[in-house]
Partner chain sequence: MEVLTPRSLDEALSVKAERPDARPIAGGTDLLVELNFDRARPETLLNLNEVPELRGWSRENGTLRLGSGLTYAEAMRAPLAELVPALAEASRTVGSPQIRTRGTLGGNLGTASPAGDALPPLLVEGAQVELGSLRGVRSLPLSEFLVGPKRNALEPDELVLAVRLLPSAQPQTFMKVGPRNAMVIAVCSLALVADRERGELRAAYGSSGPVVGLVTAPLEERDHFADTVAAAASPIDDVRGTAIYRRHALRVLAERAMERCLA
Amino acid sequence: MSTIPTRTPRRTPSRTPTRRLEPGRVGDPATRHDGVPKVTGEFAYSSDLHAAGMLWGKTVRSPHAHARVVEIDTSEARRLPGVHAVLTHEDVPGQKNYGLEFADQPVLASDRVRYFGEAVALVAAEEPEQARRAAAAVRVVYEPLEPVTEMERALEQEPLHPDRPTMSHGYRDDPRPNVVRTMVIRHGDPEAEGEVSVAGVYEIGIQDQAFLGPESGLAVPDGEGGVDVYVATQWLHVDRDQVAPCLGLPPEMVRIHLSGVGGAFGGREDLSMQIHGALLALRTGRPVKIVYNRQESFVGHIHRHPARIWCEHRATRAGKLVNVRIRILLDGGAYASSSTAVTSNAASFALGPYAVENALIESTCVYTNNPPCGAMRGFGAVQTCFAGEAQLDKLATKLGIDPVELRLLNALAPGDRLPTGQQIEGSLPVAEVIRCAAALPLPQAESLPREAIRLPGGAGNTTRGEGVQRGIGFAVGFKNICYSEGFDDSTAARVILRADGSAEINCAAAEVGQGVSDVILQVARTELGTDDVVLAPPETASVASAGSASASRMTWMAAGAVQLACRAALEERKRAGGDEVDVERIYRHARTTPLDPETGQITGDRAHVAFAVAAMRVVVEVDVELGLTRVVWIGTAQDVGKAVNPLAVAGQIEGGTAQGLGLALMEEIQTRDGLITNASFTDYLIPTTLDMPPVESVLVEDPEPGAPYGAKGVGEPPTVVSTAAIVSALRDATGRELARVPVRPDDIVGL
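Chain structure, single chain, in the form predicted alone:
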């Protein structure tokens, strides 16, 4: 086995050079700067990285969902040709645990594994096949334990985390075992009666982010005890702050660099290869590259929380909501990740964008031995929007009221209060968004016979459309923008303004495909009055944190930081007499405060800084005899504040809608006793271009006071609302309740 050299020259992996981009200012429909290289195959993703002399890393993973680790024998693996390192938990030099919000997850399992695919050991070898063989040669003796897999039973079974890592953090005390967080919101009189009521139980399966670029990265030792990690991630500085303690290093000796990201959607907020690659690189003294295969990717990141939701909506005969009672149960899987925030979001947005004077909302997330769950586009709000909008449709049917009119009757407006007691003070044009979506003209029904590709089931259909029925659905959803409940949400930007008028922008905002790099450059060009602007590669060493590319916050926060830094740079250059200036500024939005742990009520002016709403109208065709579906058309209106780049906004709406369509009709991770049984794109289906209908979008621009340029994030609302809207249309076509997603053919034909 090779030893660590006393000094190794610092090696930098090859990557895409900084490009000078095409001009575009705030409000222009600017073309994506990375669009052409991605389409032509020139774009360098993290899996394309290479460094001279690099080794290949491989992770040994648990085949059990729950087991005691009795013994780990690495002797055979160490003797294999080309192997340079085999590491276990004993080789972690610093803190043994890490976590996005709570350090409850071991770097490498020691005494117990808590989910299928948990990392147990690491190997590094000269070639990928040598690393694979070495990983297979690591002998781990397990004592299988009964897995905790049912959400409700988890509240009674032996605790998976007896130390209760998420307790005593200002949350409501819940003595039941395996509780990650419980949140209760009491609003008005939770016992208030209505003249009519509807009730239902709704379920949401486990959805995967299904990004096309599996987890990958390259760790490069600097020869001085530190390490550079080049990785596809969503939050560079929090990655660093988790990695450094586990390596036993100060933060400045761990530098995280953003590499090309092949999709994220929340799945890259948690660590994947970062600590493992760094451990191997520091042990061997050589760069180490790790690339997950697709099966490994399914266990190498978190997923959307599955949920079971009990609802009762009480109303007057005129349709005015009087009282809503909701109980939400979420499965967080083996570790906390961001489950506490998802628990809160699910509760906070459970009523939808409607004014309701009385409510009782209970939201609980539990630990299980199922795959870990965390952030995914629209987290928490997707689950409750599906349930809540189904309830609104059910109420409209019972009252004989048009579903759109029922929603307009109850629509939130500025000045109204949320069930948390927070008053809506900014922009939230719910009624306008509903009207705009409802006004979009529906496509004419296509006559029969027609090409099979234009029938439910596509080219594989066995009918000529005899059993096809058309349905029209409608749904509304909303969600918070930026971080909430007292989180110190900030983004830094650094501007180097040169004497010749050119500028370089440094910001650690993660470009994960959402277009924030273009937003940064549009803002800089607007503020500096020049097109001669370049964006430096994001990294932790050159600028302070930008926060995560999540919570629909990055456009707002990065625009605010760059705007602030540009204006400061111009002022500084005036004082400097035109010489080069280098200015860094940190932007923060209006302060938020936590919710009361016992009542769920605000403890200050606000728990959320802002909100965005979307409404969607959907046309489907359903072959009711075969259970096959086709989404024909989607029309949507969305509250975007101010569209910094209208072209990118339309793209975000289409992408978010596609993920909601996937959850509605096909996407679900299947598990058996905690083991994933469909960890491939052969068995885990995602929408293709043949599944996606035309999406007609109306952008409602009602600027958000206090936001830079009035802009709001746009990435999550389409996903929040699209699943609910599509299933609403399926109900209209079939007359069935369809209380679970994804909807299966058997659910439609009633087998």
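I have the form predicted alone already, so could you send the form predicted together with the partner chain?
FYI, this one's just the chain on its own, none of its partners or other molecules.
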């Protein structure tokens, strides 16, 4: 096992000119090939696309969270200048519903809308302004219905989806109305008593991915009945497989091309403008561009599930966990998206990376008329980590044991079993990661008084030291890597190896800012032994599916596929006597099987492929009178298997930490009766540089046996752990329970 310390360069002015871009092999701190263009503004995002003769599309959306659609009158909109098409559900030629896992969401609403901002009609016009005016002129008569907005009440109210689209998919049968999925894990003796116990109820608000690049894309008809869609997405092939049936086309007539992605974080797993743009393009025979504005973006994608979590941790007086009982309630909003998988993930990682002999975990996700929720970085593990780690802090206090010691005492290790019965086969250096993070020296307390900008409240000039308390927190996060529970995906890579030794790689892995395109190039250079490698633009037509840029899986899977294809290409070329070869290979990870619907136990060797852990130590300063916070410093250790690109890993750790910081302190979509009330970056706040502390990270390298080069994914663990770690520090500073995130100033002050 080795560790690589990396230190964030503090914003020190650099005098050196632009660094030369080093090509980089596996393990090198390679500079991103898209870094300079992105920073200098030359990078083309999907919202920058343009085509000759292009029209602008606009979506008509529901102002109600729940209503019957009585009538849609498009006649006035059609008469407006510049308008080429106005479409409703009647114009959807194929399947009327779509969905990532369950087709429960209408392409365009027909008789009922179930969430604020649901798409009802489409317009294409010459100019964006004309499209906007025409969209406003589409007259929709609604009959408002009572919105279902409370998770607990939803389990008794009229079902929003009477046909129960997610039932009978091998999930536990839960007859209550509005259940998307219920999952129960029974492990050991769920009634086992401990000598001590701590209990708590925790709440998590709705977090948004808040990517800076709004949903956008360009659909171009090919003149032969097919369509090319250029879009910022996370999974090209699954987009195609959802778009084509709705258009009534075979998959090969729909080609999805990846265009510049301005952030994703799970929010681009579901479709946004893909079907809509394609419908308009095919109807008008013209390229159609759709770009959501910021407000629309907040209703244009799914969010992180808000949750309420009840926990009881039972332990011996010595601090050994005996039994953990957890009930999780998740609000899935109006449509299923990936809620069923999030429900299961929340349950599967609810115990954290701790060995516990007995547990009872129940996880339920419900349909409501709140904003739809689905995939977001951390995928269910963020919510349960926040609750579970708060519980461990509570237990440590009750027992008078050091919180780090308590965690070490219970740390999971290879060979141990998870509550699902799965044995940890690969790498999982929990204790090592905890020790590394705990060993990071804390920064010295800064003296007071000091400039307000370096205090809680920052630029607001609210304190020069009055009311300020320092706090130190610690937490450990735990999550799976790769898809799971029998949802075994694969990644294809195609290598064209030329006689002159140069190579072109095709892989549909979505570069969403995480740096996978550099990973692909590093792997290809390493395997082929040359720097003369280019990566072709990802598209569905040139290579088979890469699976999703999700679940911290893309580095592992793309590296596996590219390695496989490169090795095959070298062999082939030898056989071909040195001539050009074109080889495609599909990489798969170890097979997983579903969990038993009644007991939550594994039905084969494993439900999950691999695991990663991160530990984080945080120093905060809190103005306890005003309830304002400054996160001073973050030190973290993360189990990465092998850092394919240590520089990129440090970047993922910083970014992921910032996203968790946002959830801890400020990020929340607010709703009233299901309507979003803060759909702007004025009122949905994300951290600024003044909110983000320096992050010191240690990469713990304990190679994962089944993974290419031993590399695990790294994108999610920092987000899983940082919310919990920051709130742990806030509790230390304030002495308050702080059982809800984001923590509001009111909560700190105690109003």
